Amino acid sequence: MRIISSVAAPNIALIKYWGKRDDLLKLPINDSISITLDEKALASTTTIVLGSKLKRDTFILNGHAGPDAHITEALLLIRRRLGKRHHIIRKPILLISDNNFPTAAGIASSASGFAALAEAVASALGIRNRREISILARLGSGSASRSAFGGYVRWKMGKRKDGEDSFAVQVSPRSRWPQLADVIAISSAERKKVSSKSGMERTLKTSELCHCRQEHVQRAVEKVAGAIRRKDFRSLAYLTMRDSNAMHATMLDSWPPIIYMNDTSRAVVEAVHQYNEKAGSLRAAYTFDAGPNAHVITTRKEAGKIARMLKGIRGVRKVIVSGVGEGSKTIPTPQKTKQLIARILHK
């Protein structure tokens, strides 16, 4: 019996993908670029047990046992990709995963969770190729492909139908630009009413603005990649806010409209613009994934001021400050997880 544990952090996309050309293989309609966050602030810790005598796959997510269709599908795809040469992964596994931040609330818990799963599976099978780990993560959640790498990361959409050219690459390591921070304003920890999967499908089918965004999003990715290499915060901030606005405009243009942002979200947008105007330059940039919680990208120097500003906004329940992280990695199995495994396997 083998027990492998791993940790991964979510990432925040600066230029986002919203729509898939293949839903099963999680193949996007455009490239995206992101910052991997620091697992000290936000993390999914995942442990897999291989070679137990369980009769079926068993999942425990955030302390709750039960079936999970998303994980079941991901394991099916991972097993199919790895094939018979890795027979141990084909037997029933025990999977235990915990997030130290709200799940399914627009803070990319699926990205960190499936990146951690891919890391654990790869470690168990001796797979060290980061591209392969990125592809394994993508089979669970598209954005998880980016969390396999640290620093600043680009997910290439690829063109092949089998997805072999759709994986993440590192644009720049954390060490080159460690000064950035993500100040997250949590206004809701509730599970969103429209899942990202359903939202993407609706937008692609019904939004005319979606196709307008596609005309320039690839250029935006190139521009942000260049801004990262130059450490040009002003350009990065401007492009990040414009793309967040554009993506949420396509959601609002969907039918029926998809509205993830709430009144607190909009108050954050106004506050960031006022902050920048008062400073006389772009010192902060808001961006929103598929949820109401705001990510404000700034520098470590400004992070404390931004955090205090966000705490003063009505509806902000909690503020989390994260630096730039190093990507998924294996870790020693936590003692409490070992105890839980023992209880499960010796029932």
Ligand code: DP6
Given for the second form:
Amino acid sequence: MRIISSVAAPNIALIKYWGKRDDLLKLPINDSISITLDEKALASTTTIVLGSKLKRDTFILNGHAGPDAHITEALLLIRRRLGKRHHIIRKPILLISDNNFPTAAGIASSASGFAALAEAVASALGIRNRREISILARLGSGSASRSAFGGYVRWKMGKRKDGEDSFAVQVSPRSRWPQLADVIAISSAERKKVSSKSGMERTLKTSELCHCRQEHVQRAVEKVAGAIRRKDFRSLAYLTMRDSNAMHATMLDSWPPIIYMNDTSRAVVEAVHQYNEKAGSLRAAYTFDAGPNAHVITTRKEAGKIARMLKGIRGVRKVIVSGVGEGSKTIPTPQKTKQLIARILHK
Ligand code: DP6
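For comparison with the form predicted alone, would you give the structure of this protein in the form predicted together with the named molecule?
Next comes the full complex, this chain leading.
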């Protein structure tokens, strides 16, 4: 029996992934770039037990036992990929995973969750190659492929049908530019109405703007990668806000329209523009994933002021500040998880 625990943080995309060229393998229609967040601020902690005598896969997510279609599908794909080489992964698995932030509210819990799962599976099977870990994470959720690395990360869309060239690479380690922060304003912890998966499908099928964004987005990725290497915050901020707006425009242009941002999100947009105007330069950049919660990218120096500003906006319920993180990794299994495993297996 093997018991392995891991931790992974979500990442915040500066240039977004919104649209797949292969739905099952989660192959995207463009490259994307993100900052991996700090697991001390936001994390999924996952423990897997391989080779137990369980009769079927068993999941305990945030303390609740029950099936989960998304994880079942990811495991199917992971088994298909690794099962021939590693028989132990074929047997029923026990998976215990906890998030320390609201699930499915636009903070990518699937990114950290599947990155943590990939990390744990890889480690249990002795796989050390980060590219392979990124691919395994991608099979769960596209954006998870980026949380396998720390710092500033690019997920290459790849061209191959089998997805073997679609994985994340590090653009710059945290240590080169540790000064950035993500100040997150949570205005809703509800589950989103349209999942990323079906939202993307709808946008790709029905939005004309989506094709327009696609013509520019690859260039934006190059520019953001350059801005990261030069540590040029202003360019990064400008391109980040433009791409978030562009992606949400394609969502609104879908039919029926998909609307993730709410009044509070829009108030944050206004406030950030005002803040930058008053400062006379770009000091902060908002970006929104598939949810209403605002991520404001700024420097650590500025983060306190931004947090105070966000707390003053109507509808903001909670503010979380995260620095740049180091990517998924294995950890010793927490004591309470060991006890839970013992209870489940000896029942
Ligand atoms: C808006 O990675 O959650 O956050 O691959 O279908 O699981 P699936 O989607 P997911 O989508 C994330 C979309 C986004 C943009 C991004 O993170 O790049």
